[in-house]
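First comes one chain, alone, set out as structure tokens in the form predicted on its own.
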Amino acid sequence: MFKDSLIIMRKELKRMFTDRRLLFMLVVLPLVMLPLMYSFMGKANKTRRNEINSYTSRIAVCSGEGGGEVSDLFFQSLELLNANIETTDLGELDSLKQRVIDKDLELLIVMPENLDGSILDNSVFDFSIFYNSTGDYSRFAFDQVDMAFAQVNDVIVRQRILASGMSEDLLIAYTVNKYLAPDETADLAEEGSVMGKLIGVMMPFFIVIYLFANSMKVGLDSVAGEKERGTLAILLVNQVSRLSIVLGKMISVMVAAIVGAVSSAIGLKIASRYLIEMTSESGASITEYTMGSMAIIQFAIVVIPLAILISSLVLLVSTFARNVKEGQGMIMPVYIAVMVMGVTTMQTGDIPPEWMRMTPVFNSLVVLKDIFMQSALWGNIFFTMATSLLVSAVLIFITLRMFNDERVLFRI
């Protein structure tokens, strides 16, 4: 039986790996696409940040009555920003708000009345700062003005403290990491741990997507395609058991899926340096990421059963479908569901809910994330492997039942 399965597997693999177009889709495309994609994203992100930081904001200021020395402090803080300051009066308030809406202005500041009087009374005064959250420049200008005014606030509070005869040390209750040794760092994350987290968030998603996509490319043609070409009926009349046919085709689909997933993993590893550019961070925790031999073994223990599960699912659909087109329509909702699973796992944080660790596919994604973050537990790894193989066995059994019933296999 297994000899026949190997013969069928070799036939399927020869067909796949001699098809240049299919080989390009399985190996070359994910290997090249991910570095190119993240290179473009990294450069675009860096260019956008530089553009926003160098942009000259347009800020309108409506001065209230009774301004004086204190008002000058706030105006001087604005002059230190990369901004064109336009002074106006409250009579133009509505038109200025409309200009902010139209993105003709980044910011509108309404100064409170009688600032100096508020200082003398030690009372709180309030600024009205209007911005447009849909504009990157407007949001950036708001943050810059907020920081500038906060510095002026510190000056005013210090003056109030000193004027009351108290020490300005009252303003400081504590400091953070001020007295660390020059060679000491506060970030105790292990080497590569930050990069491991970045890769751990994204890599499982791409792996499961490419496992599924490559299984679809090969698996739908493996049975449904042979139905269309009329070659499946010829194969069935030979002295080969149906189980051998199912296993041979499933293994070939699984090999194609794993080849594509490994290619995408290598592509994402190459693209990891562009992830560093996007994070704007540095240090050993983000630049020194390595994946040890034990992590590679854990990776294989999880990915191979996951590939078997996905290949079994695709082969089941391919067996039931009359042709490749019908199979594509039937498998697409499942493909979308798997994509949603991947995106959901990306957003779970460090501690996923327990139900994810109990659910097939979900638990594989969660454990893969743990592996890349170098925090995987062997108990979770083996449980994930067992659930994937158990579901795969059920799917293979159903597929075999279909192969043994021509009414279902050919939908008579």
Second form
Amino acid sequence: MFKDSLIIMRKELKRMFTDRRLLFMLVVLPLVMLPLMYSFMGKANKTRRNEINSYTSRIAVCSGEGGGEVSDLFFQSLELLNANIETTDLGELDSLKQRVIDKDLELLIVMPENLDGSILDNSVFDFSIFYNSTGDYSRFAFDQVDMAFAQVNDVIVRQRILASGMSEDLLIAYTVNKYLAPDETADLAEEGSVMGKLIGVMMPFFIVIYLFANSMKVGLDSVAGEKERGTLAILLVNQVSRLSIVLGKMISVMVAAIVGAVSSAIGLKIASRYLIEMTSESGASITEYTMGSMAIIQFAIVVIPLAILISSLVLLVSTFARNVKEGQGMIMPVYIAVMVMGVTTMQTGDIPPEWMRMTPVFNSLVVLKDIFMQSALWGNIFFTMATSLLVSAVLIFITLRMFNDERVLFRI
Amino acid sequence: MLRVEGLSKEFRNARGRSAKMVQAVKNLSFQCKPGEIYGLLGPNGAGKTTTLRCLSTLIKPTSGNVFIDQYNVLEHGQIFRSKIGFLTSDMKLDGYFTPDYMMDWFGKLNKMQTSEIDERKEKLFVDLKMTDFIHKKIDQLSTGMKQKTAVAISLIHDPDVIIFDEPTNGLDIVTSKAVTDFLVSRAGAGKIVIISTHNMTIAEKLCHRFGILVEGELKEEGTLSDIIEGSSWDNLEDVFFSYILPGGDHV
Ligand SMILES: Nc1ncnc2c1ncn2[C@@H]1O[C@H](COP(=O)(O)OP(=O)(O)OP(=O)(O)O)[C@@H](O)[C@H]1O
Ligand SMILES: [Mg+2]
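What does the same protein look like in the form predicted in complex with the partner chain, given that the last one was the form predicted on its own?
Entire complex below, previous chain first.
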């Protein structure tokens, strides 16, 4: 019986792996999709950053009366920025504001009155800095000026402390990680687990998407398509059992599903380079994620039963539907539900609620995430495998019943 | 020996609001001996395809039974399928593969050895004059070539009972003759052959015995002379018309 299934499977696979268009959809697309997407996003991000960094901001400064020495300090700090500074007086304030609105100016700085005086009496003085949050570069200029002024603030505070006869050491209350040994790093995340977390959040989603997409591509055609083309009957009048047919088709759909999942996993791995590029500017020490052999075994124990479940489900729908189109219509809501599950797992924290671990499909997604974060428990892995296989068995049983029912198989 | 006993088939027609039962075949009985070609004749919608599908295990009779030797279709579906070669015009072949590949594939599914398959292929390809196109994709074949391929595939396991639903439909006279000659030779080799057709000329030439099926009922049964002697006509076509044309003797 199993031998017949293999004969049937071999023909379906031969079809899959010799038809170039099908091969492209099943293997190449999931492989290149993510790297393309991320490299594109990464490039766009980089160009954007370069653009912002090389932009010369236009800043207007209204200096108040009695500027003197202190206001010079602030002006000097502004001159270090990549900016055109124009100085005006308060009379033009309204027209300057209008220019900020019109994006003719990035920033308008109004200096306080009598700066030098407030230094002497140790009072707090206030700048007004107007910006336009709808302008691309205005916020950026605001942040830059804010940082530059903060440095001047340190200088002034230091002077005040010295003037009052105290030590400037008072300025520093604490330091962080100053006394770490030279061979010591503060980030104690296991090698690769930072990237693992990044990947772990996305991987289950893409895996389930491609398991489903490839199952649909192959599975709907394999029964509903055969019904539509009238090629199923000739198989049914041969001396091969219905169970062999169902299993043979299920296995070939499953192979397509797994090929898709593995392709997209490899694709995501390639894409992670671009992800590293994109996130490394933020300072985290991210190394490329490599799956250990244990993680690969765990991955297989979860993904193969999940692939069996999804292909059995698609095959059931395919058997029930009159034709491929009807099948697509029936499976779409399920597909969307699974996508929602994928997104939900992406957004749940490290400890998912218990019901997610109990629900078929959902628990696979959750455990896959655990595996990528190197925190999966064997108990959860095997429980997930068992639920997937159990549900698959029920689905296959129902499909088999349909295969013996002429009203389902010959619905016109 | 193939025996059909009291075969009936009802379909539930779920069109419209009420589900109506359609009696496609009513209490059909006939027999067919090895070496004999049996022709099931009837107008469109008479129930020919339905009858043959019941013989092939594709659909289950509502009542009655079919026997091949000691086996019956209700209990021994798998054995039945091993003994029959079945073909209808609405059975298509996967166009992506070649006739040669499909023959191998069905041979394996019928648990044949590779040497056995090769031998059988060789014979069928020559008998049906297929050698020119066995390595072409089925999609690229003409109707006649496809039909020959389908015939060859349905007979890969050398079945004792050959059941063909309108085997010459849509074929030119040369291909049609190739198929009918082949059926004659199979009957000559001691096989049971059952065909359905509405072509009286072919039926008269080819079949040893006939059943005339009208609206699911078997109206006449027997050899050509049996049927003509019991009527006021001297050929099969006129007898056939007398059952179906308005104003005919039996309408
Ligand atoms: N699956 C089905 N569901 C409902 N009714 C059906 C089904 N198959 C056949 N019938 C009905 O049974 C009757 C007999 O159909 P059948 O196909 O057996 O006729 P036939 O003799 O083969 O006709 P033809 O010469 O046109 O092929 C018809 O009235 C048809 O509508
Ligand atoms: Mg018919």
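Numbering follows the first chain given and starts at 1. Between two forms, the rigid core is defined as the largest C-alpha subset superposing within 1.5 Å. No experiment lies behind these values; they were computed from the predicted model shown.
Chemist: Kindly check if the Cα atom of Gln151 is displaced 2 angstroms or more between the two forms relative to the superposed rigid core.
Modeler: Yes, the C-alpha moves 2 Å or more.
Chemist: So with the core overlaid, does the Cα of Ser244 end up 2 Å or more away between the two forms?
Modeler: Shift at Ser244: below 2 Å after core fit.
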